[in-house]
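Have a look below at one chain only, the form predicted alone, in structure tokens format.
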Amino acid sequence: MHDVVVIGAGPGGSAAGYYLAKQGLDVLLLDKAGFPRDKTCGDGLTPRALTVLEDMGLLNELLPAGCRLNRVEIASAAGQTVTAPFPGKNGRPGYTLIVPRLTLDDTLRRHAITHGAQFQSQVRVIGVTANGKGVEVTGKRPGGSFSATARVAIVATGASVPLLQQMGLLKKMPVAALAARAYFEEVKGLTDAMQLSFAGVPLPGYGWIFPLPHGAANIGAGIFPWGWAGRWMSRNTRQAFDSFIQTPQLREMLAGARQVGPVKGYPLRMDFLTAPTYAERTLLVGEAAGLVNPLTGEGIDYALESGKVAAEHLLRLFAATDFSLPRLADYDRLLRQRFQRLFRVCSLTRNLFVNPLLINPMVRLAARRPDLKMVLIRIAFGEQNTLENITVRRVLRRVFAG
């Protein structure tokens, strides 16, 4: 019997294999898919992703491999535009990093196995029964069945719900965003600035460029197709991509690039204020429990982060050896209180400012306030919990006189 099972060897589930298997426990970290393997992802590193891979000791290593952007430009629907430095805060770099997923997912998966994590690939899992010495995961793998038995595990399987409502965790589908992505070589005009633009998507929703290094650059369109807007929205990202790059901006940009690869489009869960995140000798790390940020869509620091917490939650109850579902529960009440009130903001400030009404003038305003421009930013990166002293009738009154 192994202690922990890890399901999912994306950035969740191989930074929670890491923490487990450095303190010495016996994991087991599995994957659907042979690696290195691609994952359609807009492939930003946030501050806060950038703070838990340093704390991993692999910031040095991800460096040379991806493109550092020191500032983030928004544009709004009609074309103006707001620039503001990272914010660096509470000790977390000043600065983003853009490394393809390609490359990033793989170094966390082989950082784990060389602190003594066991890994599989090619099994897909589709059972997880727990009893009451422990936890059998089943599933299949080329030529034939899978099975293993631990004492926890940890899914960490990204926006995929199959496995999740098999156990009964999900009785519905989530709330999911939709976004969809393309490599560009050769771009003209790239800084070292992160580009986010409301202009030629529809709202709620936006467009972004991302840069890599070499003159490429990730490029995609989301979209938040429920609430009012789901009433008439497509739901289709390829046409909200193309509307995207059709822009006079992104024509510019890619007059003479080449095209790598199809454009990918994928899902994205962001129902983390209503999702169940663990279960009988079960937790649940990044989107599998709908940790991504509802105002922008970035969920890679929200899944390092989770498979952190829970590792350091796990080794207490070893510690104890007390896997009761009262300690487990105990999982749920620290992302409560470290994500909670940072993800309800973030959907506030989705649906008051992100619609054809109010996103011109607010980035306007936001241009002749550095306080609430500042305030912004560091909500959208999940820096700031709260509005503060700037409230949001506040906003709405100035915004309104102009």
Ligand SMILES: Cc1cc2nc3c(=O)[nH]c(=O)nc-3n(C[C@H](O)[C@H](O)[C@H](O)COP(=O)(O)OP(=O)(O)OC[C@H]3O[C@@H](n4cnc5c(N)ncnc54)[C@H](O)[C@@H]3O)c2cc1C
The other form holds:
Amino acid sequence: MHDVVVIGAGPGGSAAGYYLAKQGLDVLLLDKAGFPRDKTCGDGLTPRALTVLEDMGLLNELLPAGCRLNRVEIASAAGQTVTAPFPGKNGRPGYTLIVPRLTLDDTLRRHAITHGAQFQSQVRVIGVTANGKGVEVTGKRPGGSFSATARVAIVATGASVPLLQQMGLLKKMPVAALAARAYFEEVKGLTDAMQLSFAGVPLPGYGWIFPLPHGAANIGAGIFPWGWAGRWMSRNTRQAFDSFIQTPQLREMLAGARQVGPVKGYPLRMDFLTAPTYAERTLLVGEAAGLVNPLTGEGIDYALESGKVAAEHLLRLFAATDFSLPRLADYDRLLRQRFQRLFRVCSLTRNLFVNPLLINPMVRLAARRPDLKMVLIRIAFGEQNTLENITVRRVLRRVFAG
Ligand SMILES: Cc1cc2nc3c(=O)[nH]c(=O)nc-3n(C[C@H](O)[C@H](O)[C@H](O)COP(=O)(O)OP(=O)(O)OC[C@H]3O[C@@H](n4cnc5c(N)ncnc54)[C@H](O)[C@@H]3O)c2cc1C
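Cool, the form predicted alone is there; where's the form predicted in complex with the named molecule?
Below, the chain from earlier opens the complete complex, with every other chain and molecule after it.
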């Protein structure tokens, strides 16, 4: 019997596996994919994500593989832009790094293995059953079936829901954004800015241009098709992507560029505010717990952080040999203390401002008001200290003060 079986070797699962194995626990990490594998993503590592990667001792290894960006540039639907440096507060790096997931996820997975985790690829887990002593994990692999036992399971399966549905943890389809992206080479006009744009994409939604080394870029578009917008919004992300790359700015940047690989789309679960995060002998991390920022769509940072929080919590449970449901529920409390307020403020900010009526005036206002601009950027990039002083009332007061 293993101590912990971790299902899913994305950032959340590999981070959890690393922190547990490093402390000497017997960890089995499983993934349905063969590695290295791609994951449809914008590849953007926020300062929050970089902080965990630094803690894991991986930042220096990843820096040469990525493109370091010092600023964020936001364009309104009307094309007006506003730029700001990354705050770099509270000991966090003042930059972002764009690293293709093919490289990032394999680096994380290998790091977990180097620190003692065992790994098996091409195992699609189809069941996790808890009993008095632990969990039984069953699955399929090429040419046969798979089974393993462990004292605890971590489910880190991302936006893929069949396993959570089979476990009875998701009764209905969770709220999800939809996004599509493609890689391009020889892109013109790339700078040291992470570019976000509301031009050409259905709202609420946005397009992005994330530069990669050697003139390449990850370019994509995402939409939030629920609530009031869900009534009229098309769910066709390919259409949103095509419309984004037809804007004058993108036409200019992509004139003479080469698309590498297909346009790929994937959902993003954003339902952390109501999502389950634990069950008998089981913890959920990353997107399996709905942990994607509801304003920006970033989820690598929250996957890494929740992987670390889950590992640290399990280490306490192993020390006390207490895997009772109330102790597992403490993990949920830890996550909510850390993320609930942030996710609520981000959801409200998106609902209030990312719409055809207000997005242009908001970007115009932010261009005139550096204080407001920095508050909004700190909210979007999850600066905890900013949030401690923030209420929706205060944000509105700041907006209307100018
Ligand atoms: C188009 C797009 C752009 C995005 N851009 C960004 C961005 O720029 N920055 C950012 O921070 N976030 C971004 N995100 C979100 C980010 O990709 C995810 O939130 C993040 O990957 C979540 O990490 P995770 O470890 O929870 O899950 P994942 O990275 O999805 O990993 C889950 C793993 O579980 C495995 N798995 C699933 N089911 C099973 C099973 N039954 N058995 C075994 N293995 C299984 C999968 O193969 C996978 O390897 C984007 C998402 C999309 C769709």
